[in-house]
Amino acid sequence: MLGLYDSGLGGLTVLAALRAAGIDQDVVYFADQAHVPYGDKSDGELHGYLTENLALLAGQRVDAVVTACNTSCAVAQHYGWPATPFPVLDLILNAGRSFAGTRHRRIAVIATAATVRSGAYARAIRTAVPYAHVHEIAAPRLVPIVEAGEADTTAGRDAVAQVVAQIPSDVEALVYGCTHYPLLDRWFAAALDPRIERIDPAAGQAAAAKALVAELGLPPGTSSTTYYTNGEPQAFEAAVRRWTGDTTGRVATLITR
């Protein structure tokens, strides 16, 4: 069994690459949404939600966690990575080895303000390829947008069309430096120069997921997901439904602290 963890909805756009790529384990799923958005929290905050995210995937007896919160990530890096007795994919390293044999070299990545703080992804796109540009641009209000159901609204046109006013008119890739992000592609992808590659990380996790369960020797799934969350459970059992299609995944309230 897999456990993945956001701040709150973004998470489902992993969980929808998983199954793209054919992972038919079982998950559990935990929003944070106690904590949304998680972008605007201080460093010492943001490694505490991790360290307890992780504990109560441990209760839950996971085989392997699949971050699917950048901004967690991004602050692993600085504080180290919680002990677990499971592996712990990292969403970003994986996003920045998924550049290597690419052409890209003038990148911009949208993220969280503490993600583009603690300037994780230019590293790892560095990483894989040393003489990237990258400009990273810190998006705020979307977050708030997406947990508030309106994604599809003309509120997140209005700051999807912000963010983009942002990016520098050479880049070659925009990068998705938050889940939540993919849930307002529509809006990106009319108001981006049609040149511009847009890249979800998501894929990148999923293809290294897909190793591990190989690697640990998982047995095969139901392809089932339980959904928990600390925050508001009719809400969020409508935006599960509405963005996963997932008619019979349960979804329950987890109360944590």
Ligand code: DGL
Contents of the next structure:
Amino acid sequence: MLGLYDSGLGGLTVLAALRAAGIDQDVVYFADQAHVPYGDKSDGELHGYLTENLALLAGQRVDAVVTACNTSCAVAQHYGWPATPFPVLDLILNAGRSFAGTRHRRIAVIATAATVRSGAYARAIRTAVPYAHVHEIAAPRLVPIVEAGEADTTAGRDAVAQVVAQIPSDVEALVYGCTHYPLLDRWFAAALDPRIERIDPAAGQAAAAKALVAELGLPPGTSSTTYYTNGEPQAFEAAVRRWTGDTTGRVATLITR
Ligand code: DGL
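One more: the block was the form predicted alone; return the form predicted in complex with the ligand.
Everything in the complex follows now, all chains and molecules, and the chain you saw is the first one.
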């Protein structure tokens, strides 16, 4: 069984990538909506949330954690990963690795303010592509719009347009350095120069997860997902059904803190 966590709905994009990669493991998904958005929190607060999220998933007896939150990976790279009895896949490191062999040299990354502050994406991409020019842009308005259920509205469209206006015109690729952003992809697709490739790191994370499942020798699962939030349960359930189309998954509230 795999554990996934995010500050909220963004990690559903990573879950979708796992399923698209053919991973049939049962999944426990935890949305730390009591603390969303992560992007404007301090490193100390974020490290505390990370520690609690991993402890919570340990309590669910997961075999491994597939992180679905870039911001907490960025903080962990600076302050260390909490000790866990299972392996934890770092989304940003796997995003960087997936650039090996790319032809892109000018790359924009949009991410939360905390992720941009850490420089973790530039480091990860330059490890794979040493001469890459990585331009990181904080996009703090996008997560609250997705969490408020406004991704499909003109608020989503206009906020994306403001971000796209900050992207240098000569970049070859745009990386979604926050798992919430692919939920706004339709607006990016409409506003961006079509020559700019839109890259969702979830695919690299899913490939790493698939390899890890094989390495651990985990028995086949049933592709079921249990979704937990410590936020508002009804809105969460509606959002989960909206974004995943999963009508069978169990949705529950966890009172954690
Ligand atoms: N979706 C998360 C990420 O990938 C966190 C977004 C937030 O809560 O600010 O960074």
